[in-house]
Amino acid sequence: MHKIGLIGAGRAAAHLGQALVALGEPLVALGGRDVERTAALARRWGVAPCTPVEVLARADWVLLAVRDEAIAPVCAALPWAPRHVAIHLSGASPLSVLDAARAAGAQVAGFHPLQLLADPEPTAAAARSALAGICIGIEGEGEVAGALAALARRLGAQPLTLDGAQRAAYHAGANAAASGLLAPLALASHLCAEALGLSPDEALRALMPLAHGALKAASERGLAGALSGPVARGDVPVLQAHAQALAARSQPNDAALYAALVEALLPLAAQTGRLDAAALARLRGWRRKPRLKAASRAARPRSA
């Protein structure tokens, strides 16, 4: 069985830490730049706390859990040997970053968990229910890859399999579906805020349940089943009045981004299944000409 170390002393070395120990795992040395919280975790955990060259000699497979930017110079200063594999948890960086241990004959791999990892200190039992169901992004060689790969099931993840030349898209895509998900959030949020003359604190409460629901119906059908709204329906009245609103607010980037989303939903509708060619024709002309009218129309309230 593989002795592992780890490098790094922030949430995602707390977090693969805490489960690996918690799964009986042989983590034997933890390394990190921050000597108190270093040895906080290491005492929770009743493993060594070390410098990072101290990790190397008590470890074969290291994981080095630092910022992107720290992970080719703490590589680099580390004395590597061939029994040694080198792994890193970034979903942005290529397998390059580790050339210095490759150099010294080690293998070197990478794993992301597809998770965001935000509590500093997590129990057990949080980071265990933290990784499991997620997807893990494995990229390595032959007996290293498949190991890593038996990592993930034993923490209740899923192993993907990355390849290195697509990782900035497949990085690309998971920061759209994290951190991406918060822009039409506050635009959501500062909108319902001015309407209804609320804090935005309380109107992103207020909107926080249609967030939910969204993405619980999109795990459960899809997304273009979870689609709902004007652009489900065709409705480009509503739109037109959309866009008419927030054309008359003083800052023109929410009129921007509003347009770029519903036309980003536009193949999500024709997915659907529920508009008819000449629909989905009228909706994707949804800017063209918006009418007074139409606004007055979509403004007023609708029976249910």
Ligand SMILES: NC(=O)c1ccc[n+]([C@@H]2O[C@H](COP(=O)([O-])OP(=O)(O)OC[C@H]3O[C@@H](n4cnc5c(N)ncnc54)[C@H](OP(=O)(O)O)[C@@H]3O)[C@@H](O)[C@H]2O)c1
Given for the second form:
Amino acid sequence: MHKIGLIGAGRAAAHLGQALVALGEPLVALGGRDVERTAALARRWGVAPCTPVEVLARADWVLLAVRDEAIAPVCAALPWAPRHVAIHLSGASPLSVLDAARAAGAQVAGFHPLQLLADPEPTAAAARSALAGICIGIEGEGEVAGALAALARRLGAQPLTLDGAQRAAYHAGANAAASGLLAPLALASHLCAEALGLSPDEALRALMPLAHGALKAASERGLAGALSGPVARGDVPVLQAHAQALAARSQPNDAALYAALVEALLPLAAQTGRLDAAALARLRGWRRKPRLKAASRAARPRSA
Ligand SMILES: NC(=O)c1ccc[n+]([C@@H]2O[C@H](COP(=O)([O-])OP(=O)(O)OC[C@H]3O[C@@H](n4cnc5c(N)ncnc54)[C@H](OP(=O)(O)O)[C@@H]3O)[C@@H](O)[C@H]2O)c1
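Got the form predicted on its own; could you also share the form predicted together with the named molecule?
Time for the whole complex; same chain goes first.
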């Protein structure tokens, strides 16, 4: 069985290390920059606290759990050998950040948990539940990719094959699903704060059950199944009233963001099957000004 070493003692290392130990995986060494924190984590896990160089002496699979921008310099400073597999945990970084290990004959791979790992000191139960049921993007060749996929499964996660050429698009998707959700929430809380005379935090608290409800519905019924509100109903006058209210505000970006959000929902409205072709056509033209009725057109004075 491969001996696993961890370099870095931050949030990702704390979760992976804790979960690996709880599963009885052969984690043999932890090498962090912060000596006290590294010693405390290593003591909890019953593994050896050491320097990154010593991690390579003890382990053959080496997880580089350092911040993205530190992966390449940390990797370049280590004495890799052909028996090693250098593995980074980044969603955004290409495998070329591990070129120094590759040049020394080591194999390289990526192992990216699609999860927010925020707690710097999770309990064993918290670490395992943070990783169980998630997906882990894996980039690597042959046996290494297979072995990492097996490790992901033992952690209770589902492995996904990552193609290096698609990494930026993959990571953009991951970012949109995480911090991207905060943009409409920021817009929503400011709009409701102004409308209700609340602080943005109070407004956010008032809106959170709606956001949780939408996410719950999406995970249970899919995106189209979770769609509700004026877009789902094809209610163009309500959308136009929203646009008017936003146009009257001083922040022009708010109106543009709201319009972009409505546009992004239009394909979902079509997928619901609840609107007929005419209603969908009206919905797609929601930004067009309402047409004047024939009577009022006739009453208009003709230009010379
Ligand atoms: N946290 C997440 O939600 C998450 C999820 C998926 C993947 N990841 C990936 O996991 C990796 C680690 O992220 P993280 O969230 O655990 O970051 P973090 O909590 O900020 O921890 C980063 C660790 O890297 C160490 N480090 C930074 N620069 C270093 C250097 N030059 N030399 C040696 N050690 C250095 C830090 O040491 P100091 O404490 O001394 O600065 C710290 O132990 C990243 O590639 C990230 O993309 C994170």
